[in-house]
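Heads up, the chain below is alone and in the form predicted on its own; it's given as structure tokens.
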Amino acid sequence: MRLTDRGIYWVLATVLAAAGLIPEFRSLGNLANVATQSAALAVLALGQTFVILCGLIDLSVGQLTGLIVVLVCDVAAGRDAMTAPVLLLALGLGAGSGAITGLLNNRLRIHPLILTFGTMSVLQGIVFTYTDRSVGRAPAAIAWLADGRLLGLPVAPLLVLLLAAGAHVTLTRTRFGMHVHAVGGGRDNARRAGIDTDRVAATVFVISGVSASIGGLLVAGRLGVGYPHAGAGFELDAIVAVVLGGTSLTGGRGSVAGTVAAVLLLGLTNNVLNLLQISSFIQMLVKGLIVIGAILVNQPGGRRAFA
């Protein structure tokens, strides 16, 4: 293995190793707090993982979950009973949202990039048309599974550590892993080999929706209610997370232990930078100097630089 192949786990632990030497952040509650702050956004990165690494581009995904934290937040209203109804329109909205994309992808033939540019307008218009202001509350359930303890661990950082585990045995382990890879790395080629190039499309805009729904339950736990603004970004910071772990944005090479060491070094890097009570405008310059120089060492010219 070359340096390259595994530039995120060198950068992480580089970080690790100076954060460190800082007294607060050593501690297991502030560990702990890093891991669960990072979770919504470890979710919706899995999700884009697949995407991407199908070719793919999926923008619509932070608007997805902003309106699925307004939803379960003013359906359920607090109300313990209504939880699993919720747990449903959450998943189910998700499902929908990513089957439809994923058709309309198949059968527009246009960029994803600029389809999904225009999902995510259609759900942030959906969001705003349906309130402009916090409304409802999450029930308790959905409370301590974003922010809650299970026999002593966090236990959002758990559930991403399962979903993770089943993402890389799906990539990795069976036919339809191989089959987004092999879309991703040739489309034509894949469709050659008689491999169904649609349906596995179809079915990675379904995995990032669905995911963009797990995320969403964690939003509206951590919030505890429905807050219009509160996908704003997400999508953007879940593709930086997916490229920053060294999944090719031309599709056919990644994996889901980068994304999920891309996603920790961003959430140790906030962390870090708040405890140093560092400005605003120089979190942004030292972030954006990171994720550039993780994204180097993932590029062809870096790979022969460091081979």
Second form
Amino acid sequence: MRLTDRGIYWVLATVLAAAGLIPEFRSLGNLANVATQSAALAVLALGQTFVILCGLIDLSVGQLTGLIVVLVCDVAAGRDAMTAPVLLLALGLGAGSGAITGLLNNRLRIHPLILTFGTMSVLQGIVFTYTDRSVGRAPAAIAWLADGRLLGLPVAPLLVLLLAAGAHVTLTRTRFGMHVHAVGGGRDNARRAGIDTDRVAATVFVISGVSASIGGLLVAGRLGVGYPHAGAGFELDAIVAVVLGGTSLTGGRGSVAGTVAAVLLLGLTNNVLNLLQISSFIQMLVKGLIVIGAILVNQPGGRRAFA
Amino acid sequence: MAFLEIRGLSKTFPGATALDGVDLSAEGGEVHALVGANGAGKSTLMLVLAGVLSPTAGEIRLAGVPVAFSTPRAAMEAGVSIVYQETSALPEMTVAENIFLGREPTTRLGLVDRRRLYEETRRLLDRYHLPLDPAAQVGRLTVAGQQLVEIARALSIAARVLILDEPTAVLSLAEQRNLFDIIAGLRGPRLLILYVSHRLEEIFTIADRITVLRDGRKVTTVATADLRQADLVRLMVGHEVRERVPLPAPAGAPPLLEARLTGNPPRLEVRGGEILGFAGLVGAGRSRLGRSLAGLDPIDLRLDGRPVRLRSPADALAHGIVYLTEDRKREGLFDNLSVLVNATAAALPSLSRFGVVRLAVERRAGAAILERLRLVARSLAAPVRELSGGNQQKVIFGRALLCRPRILVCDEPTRGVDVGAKDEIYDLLLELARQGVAIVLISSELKEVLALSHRVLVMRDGAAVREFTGGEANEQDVLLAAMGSLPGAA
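Please could you give me the other form, the form predicted together with the partner chain, since above is the form predicted on its own?
What follows is the whole complex; the chain from before opens it.
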């Protein structure tokens, strides 16, 4: 028997049930905490879902997130009056970086893994040239976005839900979304069908860049300061979440719901291991095994998904 | 005024003329077959019509209006679309999504209007009586079903000229019959169906008229009713004089290589010094058989009368079986490596000591073999991609010869090779045979197979259908066997 695309939901349900045995886990406060902590990764993974569905990959988002965290905090320096300008700065920077990546992807025809490794490295260089220690402070409104409550509910998870719903509708109900699937499913065939494949590719990189903007704002709000290491490794976690969620690394098949479920799974795993007071080194090991195991049950055809 | 009128259409590629002043006129409402042997120019003509290739000279008129298709899109917009042999439908999407890909109907909000998408698909499928479910995922359909998706897509884009390229090549018999019914149902006064095929039965079943191409020229256009199968084959072959090189007599020894075949004859045998030709149409299974003889698919053989199981090309090499691929670019050459490295790549064990290649020995061996093949290259250190097709083929031959083959399997050894190099390769094959090498020669050029082979094995649809020995093979009979004869026809 093979669990197919629905595998991630079974794994998530199993981990939830097991976690339910731990009393501390069951508190509403803890659950809200898990959702809030996972929000930035969820947003990055949503952006990465577009990219991977389209048959591409974007490694630059982690360092882009870091750059945005540093700039937002440094420019705002804790002043509430700067909220709107830094919001615009973050979104503009994300969209601009995505647009440049998209343009380079279309012009240079370098494999996106290498191309975005390059942009990742450039962004990292920029971050550490700018500062090698924490700078500035996030304005209160952004801290509220990342960690606050609205009508008693945590804001960040609500934002994620909203964005996820938007991403789902875009991917399944718009022409653009169908074209993302088509380009990922077979680029030459999509072009033969009259689709502007370059424009689709550029657009998904912009979406990915904007996801790093929002992710960066959430991280900045949580940390409160512009920590230059804030984005390190985010890109890989996002890619792992997308693939765990059942999206094929070769493109053309996948879903937003799967990605969200996978982010929750990763967040829960972290939370449970913390509650059990397991050392962080053992946590890495356990998390790695869970990722490999979950991908085995979740990717139809197992290894073929990566061929 | 004809519906489709082609005048003086030519297409030349560097070093080859694929189409040479072809005229053609076809009417709306007919199924017009394009036939010809391998390399006659059918595919080129079709690709020019579909806007994939642009012609070197000539004119195309559609309903009297001159048209020039620079891209497939332009051809589609003018009403010409093509269904390729291999499916290009996207497997993860539904039938309806595939048919309207790039032209999805949308609502006022800019969302895809799924209701209309499925309704329009349903209407299209009903109109042409295509048995498909609009909501089915294409990847789950049979190959025949996927082909219908492409036909539906082509009809939804352009319903003036529909080009079908060997549509039955991938279908079972029942599916073929079903497709013929569907094609019969498509006929209408404003639709011309151009049907490209080299299967005689189906041409006689569904075509109203037939245009025969040979060597890039049009031979004639005839009504199917006025034609017998044997006449059609004669038109395809022509009456050119066949040159025969005197063949060295093979040794009377027992066979060096024996293998089981499906079909008739049930066994394949080659003796030392003998050249066995494989004839058949593209896709008949010749290359597949050749590849398995070379160990690329596991196979049980008898070598020198002893049973041997080949599991890999390395096994085959160890038994002295050397294979020359038909696709030297993708499967043969290491593009960026030097001529010398390419030539010696398979023979390194005999050129090294303790696992270290003896560079001087390698160089001498490579230089000697390439000189014998009269290779023309700037330097042995030059990257092999710089060489002409003929010289690249010589490098591949050099690699094979350095392995000291007892059995040489060569697939299309003269493809993309100029006339001079062709003759040299023929001489080389004969020379090898004289030295006692057993040769399996796979070629789509009938003249080549007939001129060089002691015996000719004809394949069709993956099975052997007939073996001709010595002088009894002629082009017409071999082609007839390769295409399959029409039951009850002369």
